[in-house]
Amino acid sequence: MRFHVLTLFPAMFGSYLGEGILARAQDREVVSVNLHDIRDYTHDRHRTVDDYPYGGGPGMVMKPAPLFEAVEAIRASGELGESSPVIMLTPQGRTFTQAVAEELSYHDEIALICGRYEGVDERVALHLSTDSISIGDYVLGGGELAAMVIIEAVSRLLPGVMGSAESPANDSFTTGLLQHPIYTRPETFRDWDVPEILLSGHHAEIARWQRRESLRRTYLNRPDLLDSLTEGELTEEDLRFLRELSELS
């Protein structure tokens, strides 16, 4: 998968691209992140790409023609089909969830728009742009961030990624749930020891306890992915377990 960062600081990601499960993927020809320097669009000695809101309000607002002619750049490259997706990073937009990224995991290319400033012309959301992300309920001095997060989160789906194919079918929100607790050696540390399922090999006793800890975590921190789950998502057993959770709070 490719993507393209669109940015006005392209530095922000090395050491970030540099390490871990995406360096690894980048080495491994998996993933590509192709950073843009909005300011190589502009076409003035000061390189600008902002300038102050008509109708007066506080702030600098991100020009659209540099954010135009860098997409319609990428295209021509033959790098980001027509119907790839073009994705302004914004407070604004639909909040990214794991079911997100999936949906974004499917794709040949993505273009990620990082703003900055007091936001951008909304002619770019109007035109150019084909979806609005939003990582959290909180505003960042620009999308960098966000970008960061989207193509982590998106890359470590693709098979090839991860070191096993079964870790993201694993993790919290994949299933609706929270993951459950999971531990490792020593079995005993500092008087706390590891729960006595988890060492006694019986396969289906601990996915029943693994499934029971994750619908116990997920009632207790974020009931609210409970009451999104679709008929059929939860089983009788499951919801028994939910019912005497209940009872006891």
Contents of the next structure:
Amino acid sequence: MRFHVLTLFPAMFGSYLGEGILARAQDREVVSVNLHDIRDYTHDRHRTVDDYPYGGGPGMVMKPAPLFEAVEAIRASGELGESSPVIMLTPQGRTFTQAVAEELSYHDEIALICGRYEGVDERVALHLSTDSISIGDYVLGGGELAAMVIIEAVSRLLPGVMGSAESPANDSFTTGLLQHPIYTRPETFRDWDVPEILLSGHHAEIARWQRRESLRRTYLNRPDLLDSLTEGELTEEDLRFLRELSELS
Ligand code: ADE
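Coords for the form predicted in complex with adenine, given the form predicted on its own:
What follows is the whole complex; the chain from before opens it.
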């Protein structure tokens, strides 16, 4: 998969993309990230990318022309298909979730536009981008961190990026529940023991404990996720356990 990132700060991406699973994914040529400096698509001496808002108000607005020219140049290079997503990163977008990551993972090429300042001229949303995404209900200084979040979450889902032992199938959210607690050696650390069940070797009992702990965590930290599970995703035993939890609290 090829990501094109349009940003005023391409240098922000280097160290993050150069380490860990993203470095591995790029080495294996499963993922490539092309950084495009929006200023390279300006034509004035000051390489101007922003201007005052019509109608007044605080801050500056990103001009449409450099963004249109950047996307058109990338398309003309043949590295971004006509129907590939062009995604604006903005707090006004739809919320990024694991399901959205999965949806994006089926594309060969994606362009990510990182906004800055007060925002981006609306004609970009109306006539250039095909989608707009927010990574959460908070405001960042720009879309760069959001682009990195999306690149990482999508890349992890591509075949050949994670080893089979670290398969994303059991990740929090893939199952609709938060992941259960996990432990490693030593068995006792500062008087705190690993739960005995995990040392028992009883695979069915361990799976049952893990399922309950997933349910407990989800119930305590993200009850909204339980509400959005569809019929059939919770067993009779799950429902019984959740009733016990609600009676305790
Ligand atoms: N730019 C600024 N805040 C953002 C957010 N929450 N998500 C995506 N892009 C952003």
